[in-house]
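Just one chain is shown here, as structure tokens, and it is the form predicted alone.
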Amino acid sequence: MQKLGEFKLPHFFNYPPYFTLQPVRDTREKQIQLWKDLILDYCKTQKVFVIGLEEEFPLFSNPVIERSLTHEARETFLAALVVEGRAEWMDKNHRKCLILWHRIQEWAEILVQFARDNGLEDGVVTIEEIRFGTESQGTDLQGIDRTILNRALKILEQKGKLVVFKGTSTDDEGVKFSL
């Protein structure tokens, strides 16, 4: 089985037709889900938030089978997680793509859970700290995309859960848990 670093590819990351669009669509359909379910693993087990479509991405080619997905296959899949609310574009043009291998609501329930695990039902925190704090490594939460954890801070503290203050700079804004 072929890896990328630790991470095992699936066995049909070295079948040439699938770095191809079928056109039948049964076929595609099926493509289609492969794919988005390795992007989707991938990007968890990596830590990846962000995929750009022009540059380069592990998964996007196989050198072993001398394969890589087009710019319009790499659309094509990133497009179908967006439609089922597994990513986003960053831009108009979709040349970036917001990897949501939890959704911005998992992400809050995350977020509760981290907190009451560390004892910050009612404490503070700063933003970097959930992100890069000892608390949160080996969590999901590290290394955290600003603008993921930012949504998922929005939700909480709209449900009164939490309120955000605002500092100087990026590196001192905090959070008060009220759970």
Second form
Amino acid sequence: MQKLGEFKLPHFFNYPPYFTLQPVRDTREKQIQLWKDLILDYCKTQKVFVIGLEEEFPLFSNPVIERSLTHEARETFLAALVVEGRAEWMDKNHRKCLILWHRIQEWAEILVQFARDNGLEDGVVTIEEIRFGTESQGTDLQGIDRTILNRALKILEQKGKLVVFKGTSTDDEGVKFSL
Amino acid sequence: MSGNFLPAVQLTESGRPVLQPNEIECFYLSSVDLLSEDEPSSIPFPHLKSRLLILTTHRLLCLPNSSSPNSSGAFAVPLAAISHIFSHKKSIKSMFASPRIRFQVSLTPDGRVSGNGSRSVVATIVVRGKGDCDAFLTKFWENWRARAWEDDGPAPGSSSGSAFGSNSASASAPASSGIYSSDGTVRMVGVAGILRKEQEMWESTDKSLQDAFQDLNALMSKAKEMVMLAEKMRQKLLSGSTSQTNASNDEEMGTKEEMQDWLLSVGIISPVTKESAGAMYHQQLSRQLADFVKVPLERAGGIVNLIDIYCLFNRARGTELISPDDLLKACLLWEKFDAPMFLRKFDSGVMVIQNKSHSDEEVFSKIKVLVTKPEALRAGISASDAARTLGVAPAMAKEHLLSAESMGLLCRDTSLDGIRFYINLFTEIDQDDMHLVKDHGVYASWIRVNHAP
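Instead of the form predicted alone shown above, give the structure for the form predicted in complex with its partner chain, please.
Below, the chain from earlier opens the complete complex, with every other chain and molecule after it.
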């Protein structure tokens, strides 16, 4: 079984047609489904939040069978994720893609759960602590992308469940929960 | 019935007449009635309405019209049985009525058309459609006088020349003292006759001068000889190979067979030409093509590239080559008379001729066997691999692969080495658990081949 670091790759990763965008619609739909699952699975376990189309991405090439995805194929597979709401383009030219292995709404729920688990229902926590603090270690929140975190916080802020307050620098930004 | 009276003509499956050896089609007239205007008619001459009339070097063929292919039978009047052709009378009446051509046919006492008959009947051709009646008459005369049937030995219906009647004797020997001169006009006598003879001499000199420059016509008449030569060689080869099968070694047999193949493909002795068929050209061509295509189609497994057929067909025709456009039109006309094959256009634009009985399933099952072999599971197959297995040209094989792909049987791998095709595993893989492998199935055997230690 082939592995990518800690990640266990499926058998079909060595199937050459997997790396060619299939022209026949039915076949292509199945291929896209497999790619979507693999990308989400990989990003979740490896905590990848952003995929750059023009940068090296381990999944997009397979040195064992000497195949790699074309730009068109990469864009097609990521666009399929965007349609499902599991990804968002970060720029107009589709050069960077934000991967939402949890949807924003799910991230908001995870934040609420995080606050409850750590007794922060009325407490204050900094953004830095959420991302890299001891409390978040081992949870999905560890190392969360700033863009995604801000989006999730905004949802909760609109519902009145917390207030984001700004400090003198970005490092000082904090959150006051009021659950 | 007419069947008793006139000899029947055998038709091919596509409705083309089966010609005698060395018989060549010369002229076509559509919408023609053939009847006898003799009154009262004691002879049961058939009244054949709106037929297709084909003049050949040997016979006058009266076929069912293509628009009503189910109308009964095809009949022929052997030119040998014709004892006289009346020249076309120009009159006021003929300007308004449909043009008519009359000729006299010899009959045996029991009422059969025959060269040595004692009785005779005048038959009339009524030309109802648009057709060059005068040109037909000229050609009719030429063929009748050329007596091409005698070159092949006695044709059915004409046993010998002696019982043939004085008119035909005068035709073959212009100097004889019959009432008709060589060209069928009534011989003139006196001063008028001398003047006329002078005129004729001038004309014939002029004609031979013109002929000298018509190299193409000369070439055409040679073409027939070439075909005859090829035919002779084929006969010789055939007889040779049967008598010496044991003695000759394999290599000799191989070259002989090859030679035979080449000669067999020089098959069409009487090509349908625009000149002879006129407006009927594409219809007749279409039928001839349908007859011709059968053998190469069978050999190629039911499907042939249109370009290949174009080459084969034109090679068989020898001189009267057809244009690609004519071929295409001929193929498209197959639909109208329910030919056993049809023109098929692939998505890529490649056109092929396909047997109606040919099924894609058969090809697909062959492809499936090919792509599930261990070697193909590992590295896929190319168009040329498929071509070898299917026994077709690589371009054709690629079309098969592409249609198998569109059916979801195959999927492609595009790399620097070009396109290779693999068995489609996408349908085999569990969409909910990508790591799950069923114990049996193509995916499992693919993994066994590719991940074997």
